[in-house]
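Given as structure tokens, the chain that follows is alone and in the form predicted alone.
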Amino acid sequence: MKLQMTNRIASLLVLFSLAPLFGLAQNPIIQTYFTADPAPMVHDGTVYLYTTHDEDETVDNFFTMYNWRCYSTTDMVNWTDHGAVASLSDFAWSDKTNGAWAPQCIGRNGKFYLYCPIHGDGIGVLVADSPTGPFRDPLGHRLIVDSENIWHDIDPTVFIDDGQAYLYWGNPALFYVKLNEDMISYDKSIGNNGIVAAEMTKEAFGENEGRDGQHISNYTEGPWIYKRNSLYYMVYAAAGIPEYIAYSTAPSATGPWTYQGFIMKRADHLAFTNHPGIIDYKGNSYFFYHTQELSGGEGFKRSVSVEQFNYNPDGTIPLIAPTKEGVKESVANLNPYKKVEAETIAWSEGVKTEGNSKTGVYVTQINNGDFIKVKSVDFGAGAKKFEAGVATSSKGGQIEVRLNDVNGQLLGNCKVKNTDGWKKTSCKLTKVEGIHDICFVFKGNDGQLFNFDWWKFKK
């Protein structure tokens, strides 16, 4: 407990020191955990974001990563936490206890395939019936293991083009296989037993400027492949350490690639690594990456951020600057009259999330002064009552419902008393109309106050 409190105090000091910067912030988009290596997937009108997870406690001053997490949104400003949807323990064939590196998920034929690199142990694949799992290992062995060096088998990116699926990966070079329709095996009649090595020329991936002798070209790692308007894009971490983001284009999914330049250059609050992800969603284009700002500059504790951008008329990608503001406008409004998971968050300070098979994911480690902000809430003609699902074995506390920000108008004060399991609590509100941001500010005595599972407004 003493170690937990020390860690919490350290985390709060970082947040308080950065508070003036975060007043209008949307980046990083997840504050309850350190997340990295974003892999967004659009499915059935929802964006699912798969991330790696940098642990709060770093072991041996290196990346400490045991599981993969998933978040979702329908508005690009509020993100719902689905917890750790997969972990190293899902791969019984691996004896690695660390190294859950950058994954990507894709749907096909009603199934969802999560390609997971285990640092130093190849690339495995998990399958599920839902984007949020539960995932299982259909093979019982590695999918990718026999490139020139197993330590280079990292950062898979997957893409389906006219029925043919491709899986790319690699550091310091770039490899691909043609996946079979089952998505868990590949065509071994091409390349080296099915594995094809891309030509790492300066024309294809830029010229290595001598900053890193290991890499043949500007390409470093973290590839991300997609197609837009008949043009194929390969976006990747580039230029060695510290990493920039660059990209190449091609007339087909297998090249030939032509280097196009940088998308994001090094900035002070970026980590020494980076990892891209790009999607189009509801008529807008979004660029995902990660920074080290939330941790106060620790490169092994990274956080995912997002920028909205527009392609140039010729299809090229502009130079994108990392910002603290991030996505400025939602693409949909949140309905507060339907039950909303408490772990749906635009911005938070102090809290964490946990989960179990019975309750699902919920907000926990709530202390006095912590808060959750939710953006673009559409109250329509007005709300007069607030309800919440809570649980506590302590004296409890209060949920202050405030308009727009933590110091905004107090709409209501919802008391949370000692409960026997999960209970519903409620309070009357000063009537609120129209579209607003809402802050839930938690108040109470010292120590953890209560757990928070869901909320709902009533007319």
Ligand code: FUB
Given for the second form:
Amino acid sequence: MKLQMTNRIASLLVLFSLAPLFGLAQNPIIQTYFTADPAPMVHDGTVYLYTTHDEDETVDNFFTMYNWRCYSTTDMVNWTDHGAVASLSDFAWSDKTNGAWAPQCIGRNGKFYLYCPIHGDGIGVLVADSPTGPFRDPLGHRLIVDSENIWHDIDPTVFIDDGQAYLYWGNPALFYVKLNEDMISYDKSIGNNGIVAAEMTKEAFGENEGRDGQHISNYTEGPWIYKRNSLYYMVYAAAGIPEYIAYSTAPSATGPWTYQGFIMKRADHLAFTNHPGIIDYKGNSYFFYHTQELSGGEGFKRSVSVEQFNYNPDGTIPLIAPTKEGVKESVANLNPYKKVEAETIAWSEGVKTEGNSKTGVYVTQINNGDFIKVKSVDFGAGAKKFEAGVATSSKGGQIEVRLNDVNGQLLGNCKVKNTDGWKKTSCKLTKVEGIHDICFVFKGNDGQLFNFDWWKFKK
Ligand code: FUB
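To test you: the structure above is the form predicted alone. What is the structure of the form predicted together with the named molecule?
Complete assembly follows, chain above in first position.
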């Protein structure tokens, strides 16, 4: 899992090339790992984002993906890392050691169902009592038993319409089943033993612009289904490789679909794949996708990005440009007087996260000069003290608390000494009032300095 030194240097070089922009940049939204195939889910006032995970070391020049990760936010600018919430090893029936491809999670009756494709081995389902797990396999076998070809059974998208759940999936064709209320079985009385193949016409999914002469429609993979104002939307990766994002609409969850055109065209920093996820949250609409910007152009090392957008008055979706700025405004402020997980990050450079059952997720691989930025922190009438949960068995270092940016005003300097396990460290601050971005800049000698689990300000 550890970033090799050469990769670390490469990553830093890429990040330094973004340096003039990072004050503005919000994309990609996760910098500690390569993440792709975003699947956002709004639950109980929080956005949970499920992603795939492109490993730092690509094997055999192909997708190298072993687990699925989860992040959450309540403000759309700071993302809390919940770690790898599921992995290939959760599916005892599969002997695949690679292929943790694009998932989606949905809640029903107090449980959370994570639909996971294993490339070349079909689609499984995991269930948990919380959006962040722990997830377990309730079936002990795959959920989808071959559409037409098991290699087509990837990229599930799930949606509940008036009590009826639908699971769509597929590359290069689109299939669906009507899930039973248990969400782990489906109605076998329709289609081919329960599996219905959507009609891949050019009217439904756009005209194939000659990508390989084999496909009638533009649809490629990565479907994302939802309903808004009684219109059903199917958004998907289109036009082969490099992929664009396109969409179709329908008067029902099962069609008939009408092609509506592109949402995101190819741009320089996009990867050869792309993958959509769309939500409405706190009165705004957000479009999730992935790029290869963080890796400096490696298509097997992608990163999730987000753009805010507005639907046209007739419900159609405008063409959305991929930007570095991403979400410009938070939709809530962060309360610094409650313990905040250190892995709550608007932008970071250099650090990674890890987790275990005792501590949960924490920030690690902290070296001199690395930093974490959090946005829209509401200090109200003023904070005078900073506390942090840290651990180090080496010499430690310092956490510089800086206003707004990595070179911003130094508010305080918190020393981290050899802690012999997790310890609280604290320091006095120059009083800070109102709403600000805050940067934790890590300083010390060569090598890894310490681990960082949480922080809190005091009045
Ligand atoms: O991430 C692996 C595969 O690439 C996904 O399943 C597809 O949607 C494409 O993004």
